[in-house]
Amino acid sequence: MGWKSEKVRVNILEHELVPRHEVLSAEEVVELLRRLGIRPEQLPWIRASDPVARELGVKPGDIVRIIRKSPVAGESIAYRFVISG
């Protein structure tokens, strides 16, 4: 008897490894564009076949925040703009 292969389903958000993702509401995209002074497409994109952004369900145009822990400053936060692909 050997071991049997099953579909072992995973949530990534949770691993220790991924950072916190989170998608920004319109008014928050209003305030971050405003407070840049910049265009949504002109943030690093991150496209929506990627495994996290399937996983929190983006889809292009929305705005996602990473925020990420930081040995010296404690944590970093990151935006992504959401493309197709």
Contents of the next structure:
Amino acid sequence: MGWKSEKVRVNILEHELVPRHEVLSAEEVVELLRRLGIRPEQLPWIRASDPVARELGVKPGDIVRIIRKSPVAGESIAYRFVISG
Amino acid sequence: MRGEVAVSEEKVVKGIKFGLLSPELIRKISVTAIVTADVYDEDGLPSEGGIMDPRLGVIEPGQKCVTCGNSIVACPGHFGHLELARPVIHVGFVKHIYDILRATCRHCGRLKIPEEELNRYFDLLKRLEGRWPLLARGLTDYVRRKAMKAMECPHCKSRQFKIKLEKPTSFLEEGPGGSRKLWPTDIRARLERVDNRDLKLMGHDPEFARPEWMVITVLPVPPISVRPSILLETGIRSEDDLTHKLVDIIRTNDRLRESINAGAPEVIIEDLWDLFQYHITTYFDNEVPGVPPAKHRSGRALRTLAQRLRGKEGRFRGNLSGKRVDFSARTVISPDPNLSINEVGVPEEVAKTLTIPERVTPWNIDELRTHVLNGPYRHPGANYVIDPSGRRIDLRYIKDLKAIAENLKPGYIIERHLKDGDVVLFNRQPSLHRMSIMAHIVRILPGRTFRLHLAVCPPYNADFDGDEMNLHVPQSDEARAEARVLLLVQEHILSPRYGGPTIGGIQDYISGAYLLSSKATLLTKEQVSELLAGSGYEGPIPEPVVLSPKVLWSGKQIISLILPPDFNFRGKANMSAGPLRCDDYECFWDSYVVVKRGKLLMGVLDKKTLGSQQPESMLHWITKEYGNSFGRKFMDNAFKMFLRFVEMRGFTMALDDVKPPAKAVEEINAVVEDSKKKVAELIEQYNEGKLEPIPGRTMDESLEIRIMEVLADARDNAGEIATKYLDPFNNVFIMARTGARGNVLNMTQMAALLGQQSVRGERIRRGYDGRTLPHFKPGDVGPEARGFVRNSFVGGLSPIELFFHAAGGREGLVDTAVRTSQSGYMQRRLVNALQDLRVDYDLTVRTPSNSVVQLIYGDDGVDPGKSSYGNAVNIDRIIERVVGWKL
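For the form predicted in complex with the partner chain instead of the form predicted on its own, what are the coordinates?
Next comes the full complex, and the chain you just saw is listed first.
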């Protein structure tokens, strides 16, 4: 939300180079962490100040799922743990 | 333990904690105070209380340590200490001191943040520590920066002044009456006042590192084993750099103390103090910016503490991450096509030095006896015998080897010579690859070089222009087993990078394969026998293809004999390009390879089918589908056959092969003249301003681009003419077409003309003002003046052309030199970043702390080394294998 003017504000989530981001529900979080056998901070991190995280409105402690197009696997899924900063 | 069995306690290192030595601790670990600057007395014995005091550790072998009673091997050395007349700053901690001074009150020593805020931060820090070390660091940074801003202490309300760091070790306080130097005593007093809890908030651990310990009052004097003196041949002692520096420190310390005691004027004391600070600073680090390095008498800079640890040859990178090793050898390498690709030829001289410890058992005792009998100087011998009590017998000094040999019993260990069939690791630097270190099977050979098969040159990137390689002998059964199973050359035929073969035919192997598989090759019975004998084939000879007037076999028939009987393959040959191109099996040029049920039905074998680093080649499928062992055997046999055939037929390169006929020369001249005319026209158009510019370019640039185009065309056309007139079956042409060596451009440059030489992608224009050489007029932009070489290597270059060619060639050399250093550093950083990552059993990529890096390795969990050029499965190939062949 660095833009002051409403007119030029763009939703970056709709940009074609930004992969799909979604916030995980509490059940999904539990399932994921159980599957990987890790604590949330052992996932890769994303800062809450990251433009995409701000646009999504996530808080530190949330986990974000990123669904990307992959040249080798068609679709690849990654997770990010939101940290403050 | 009341007579019970002694059980040694198992201790596990849980972690390492770094901290500072407190003055008390330094005195506690010290065995003696250093009180005199004298190193040796009149008798040449080390002085008591001097820098070489015997209590600091054993110097000479055979002595017993005064402090611990151990001999030179076991005595670890002991620290001494030196009481400093005045404290000095430790250079390594200047930054920390500066930060603490600025963040705390000059009067009461508290962190300059209000009490309740402090409590809040402290609670937050407690919660972040442990679980969020990164965030905790961020908090301490924030707290420190915030405290520095306060110009009045919120606790005692005293005014604060700005503190300046005068690099490297002086601090100035800018008070109201001008700036004042803070002496280490002042600084130490302030640091002593800082509260423990405040220190924690600034990111320090006061229990292990109180800030006042960063100002040195007592200097630890390292043991002599850390700074050994060397006895020169002349009998003169040469002291270590550190000892020299310590003597300087002690001298200055004494002078400083005397001046203080004598009540010398303040200025003199301060000058001495600065000198003292200088000596201690350079003792720790002799490369501090802004400090002139302490020099030896000869002018060489001293190598003090920091220099010993830092950099490529420092303790960490030079002695801990990388060490010199025993059981290794290095010499020049040379080729031997008669070895297996799994083997390495080892000179006898090397084999007699490198040993393998072998335990005597009832099954090998007879063999080991013969080794012992041969002794250390006859080849399959032994250098040492270790008896069950652990005593080492050096066979060099044993007269009666027979007695030792007879005495052997199970339980003895023989350190026998390296012999045929042992595994060793073979390596060529730079080791950029997994394949840069592979295991080979030893073959003892006469001579003084390591011998290796030519097909393993590509993975090592080796050639024989003087390359040297290293050889290591694994010493344990476990290591040897691992080498045999995982590291053997045949296990590396398929690259882990893309799954294709890294090892394969090169140069003459490819020429040979082509010539043998060519349609024109017909062989007599004698020739067939020789080829098959060379390849180790044992089996029936097939029906000949020609019965009359003589029985003859085709080369393809002979090759088919060593192919697996159920092997199917089809693909284009390297030759299949240009006019000889074929995309399917209806191929007039024989450039489409078809193997059906192990018979080479059509097509010639060349680089695309047999070459190294050629994915989806015949060699690739053979190794992948029939196993590494079979692939290796195939290469051993087939390559020997190809070489035998090249030798039989004869293969060479002569001037005639690249000398174009007179008619071709005429045509080439015409092409060149024509281009020159075109260039002249372009230049004229440019001068008249009529040249049509290329969009986005200036007139000058347009002219250059146009000229380059014309000249590039000239070279291509000339090359085409030359190749047209050359015999397509001459040896150079065969090598270029099959991919054995060289390409069409090389041929063009030999036969027709070199063409435009370039530096930085432009025509050459550096040199004098407006011209490249004094032979030209300033401003001449014609082809000759800008590095166009119209002669060929065969025809010979004019002096000016030679100069331009050298200029272009030099750029290539410089580029490679620059590129290697840059990519080397990049590789180092990448390896350091990635070396500890692993693919777990659930296919996630994880760090050693079990954090996830990738949810599934490479997004698809495919091991590229087992894939087919990156794809998990190659469906076409599977169909081809199962169905066999359409039709």
